[in-house]
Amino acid sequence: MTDYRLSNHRGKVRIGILSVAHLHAAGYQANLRAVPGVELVGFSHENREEGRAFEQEFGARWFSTHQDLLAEGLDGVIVCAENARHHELVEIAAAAGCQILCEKPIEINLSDAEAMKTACEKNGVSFMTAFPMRFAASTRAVRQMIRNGDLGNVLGINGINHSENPMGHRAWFASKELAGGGAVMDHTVHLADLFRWCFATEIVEVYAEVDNLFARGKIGVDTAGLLLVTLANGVKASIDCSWSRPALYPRWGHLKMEVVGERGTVLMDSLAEYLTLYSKNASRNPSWIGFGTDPNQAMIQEFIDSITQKRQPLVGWNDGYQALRIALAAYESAQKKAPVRLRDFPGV
């Protein structure tokens, strides 16, 4: 049973982060600070110029051990550090009877994400999943759809997921032992949730191709996958994820999904809400400025309003578990040269 204790300091929710080694801490810091009623009451981060760093760039208090940050009687904390430390981050966290919103994907392999989900049950602490598309209103939108049996019976999928390759600012994405793979491993978990979100099932076949066509000799893990999968009602979806997206690409990646159905067919692009900017100031030229709904402000809100409310929030671990399942299940699947199905897949 959950206890979701409440620090109640000034009648404050209190979060903190947990590491900054993820892109995505800087935008929850911002997240975090445009809430009413909540508190950043810092961040924590090993690496001294690392922590300085973010430290002046966003005005956040910086701890140089996560355990000072923890002692400081937090209600909830965000996990942003490499893949490979979410297990030991939540453990922690956990202990000190905090909430815990999670970076995916959640760990780089089943066993320790198991552990987490042990930790957080033995500690009466709640567990999220950092799954922002699924609070983009268009992904709602074609959600509504599929459950309203707007498109008919739907016979297949197509999902694109993209980026820019990561090294050079956050190069701890291609090794191996930190991030757990490449473009698979790190772009395959948004779509895989998704599609269980949508259809209210799981998937239980894999089949993936997986290479490195983008930074082949530069780099040693993957940076393009295809994956076909069948979810358990039938249908066919396709997962195409990889860091393909040039320095100069105006926009820092895509997220589509193509759902066709017997009576329609829907093509969604969840981060195309922007505004092209041609400038000769411009640190890309051009640029693209984002004018629609910011989902991680969504997910941030949910995260909130699941510990005031004393409730579990709307996507938890086994969203989380179920997506690094399939991602692992790809790599299995390419070395195999074979289809894998879910149930028979041993995931270590």
Contents of the next structure:
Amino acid sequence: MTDYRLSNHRGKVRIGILSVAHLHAAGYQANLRAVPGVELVGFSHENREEGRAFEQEFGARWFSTHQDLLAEGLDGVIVCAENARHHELVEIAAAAGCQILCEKPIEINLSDAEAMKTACEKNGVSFMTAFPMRFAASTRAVRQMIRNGDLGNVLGINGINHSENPMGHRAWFASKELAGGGAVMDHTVHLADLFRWCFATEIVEVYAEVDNLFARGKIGVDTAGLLLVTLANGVKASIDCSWSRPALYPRWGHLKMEVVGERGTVLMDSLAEYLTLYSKNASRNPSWIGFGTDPNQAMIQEFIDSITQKRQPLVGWNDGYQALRIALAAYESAQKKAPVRLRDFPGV
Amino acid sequence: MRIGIAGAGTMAEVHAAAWRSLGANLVGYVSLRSAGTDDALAKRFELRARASYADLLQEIDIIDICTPTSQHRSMVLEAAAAGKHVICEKPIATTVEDAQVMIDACRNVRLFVGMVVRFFPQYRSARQLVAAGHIGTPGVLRLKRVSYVPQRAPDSWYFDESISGGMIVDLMSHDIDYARWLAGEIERVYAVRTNAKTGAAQYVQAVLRFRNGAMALLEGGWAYPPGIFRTSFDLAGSEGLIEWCSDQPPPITSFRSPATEAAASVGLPTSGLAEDPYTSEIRHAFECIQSGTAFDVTPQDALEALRISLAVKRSTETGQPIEP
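Please could you give me the other form, the form predicted together with the partner chain, since above is the form predicted on its own?
Following is the full complex, with the preceding chain placed first.
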């Protein structure tokens, strides 16, 4: 099927973006266009105003229904809908025979996440979770140091993925129904995935304090979250997923890891390559303007490569699923005021 | 007023330097582990060691106790019985009961516990900004204090938890006290700890929940390579944010060749060109004792920091959250 389409369109890999509700859609359309041999067929978005705006800003072809876009005959799609609509879109994309790259978190509950896996298996399509930080030079270097044993026995990791409240850019991030939660749902999964990936093991226990401390009375989801997690190999790690950066911060936030080992410590600040801009025209003052390599580009390249090479992508469904379980376990821990063991938590 | 120092280790030297810079009448010291001739206190400050603690107490008005933590109780009690004012290194004691007995014994003399982080200018300044409402209601506080394993043989008492209380009581208690100063009383703590398989290195991360709803992540350790000591705070509130990290360049950076400096035995954070915070601390205590005014940080604060520290330690042992 895939072969036929590839040849039928002069070797171009045809990709569509299903919904541009997520902010990352803007970056992905540019990433797709930068990959030789890829044709960005267009994007689908049901809200006319938002669809038109995206079409005008980025010059991509807009489809007002997802089925219309899928009817164009695509090799793959990027699902950039609100978290709670991922399942619905993955179902129709899988039925259309498309390979799937899905924004994180992959869904808002485990049953919808499991149904997505079933749909992909039934239709023989692959599912890639969008964890771009696995493709950053910084995270890859840290992972290599850990795997080489450069740090000796690792004692612990201090992880930071705090940010501004994304609701300022897209209101649905602060909707329990559409996002499944706030800061914990939004920002736990990146570091949870990096820990799993660096050590090739699972998180076995989660303790979390979760609350709405930064937008009390304004929104109905959590904005503050601190997690302490234990990995199966005994490593203890923290995740700060809070929306604790003010709106006037010079950038959206941070992704940092400090890995403390018996023979050494490594400090990772993935976004450390930036210029400080002071400008009357900038949306933030000052602004940190990144000059590092965009990890999204390498992630999109891997998605395309997995399609052309007819293989599973390097980041799979289970990676997104396990990270989602950690976020959900964090909510349960905060509610119970007790650590939650993942083996006692739903899912596998 | 005449000052005596009990102890001859790293902190005794730091305090002696502070007293000297204040021009105070530092009359002598007592060492618990040596004849007193080879001590830095004798050589660097030309101080004479007394044969016993009781002898030293007879000659002074204020005793500055810089001995291992488990000895604080008996030394404070003896000083109080002799009617001497007490400046005592932190942590106040290794048990809450000891701390309470010490506070009770000092009803008729002044007792100051050296919670020195409150005298570091960046910590003091941040506290003033928080108190003035610049970050609104405190939300998520991040506090880091990771150093290295104490190096010199005489400082190995730090590893013995029955003497020092351990890393959490000795080191992390600074940030516990600071967090209380910022956000008030603590309702619940949960913490995880990892020890090195070889050697004394250990690393702890703790989550604190305050009665007012705020939360904090504290990171403490004797875990970095010798000579590396990093501290930082990141104070996020409903209306603003304060960031500071010891990684920021100091007012003076020098590059010398070859770099041959060995690490100090016990890591102490530095604070730029301002007055040494240990001197600020001693100055404050000295002035309050002389004038009879209240201390900025009370022995009760020191006791509470110890109580929370022990709860953090217990959480690392039980794997459960603890309400201190």
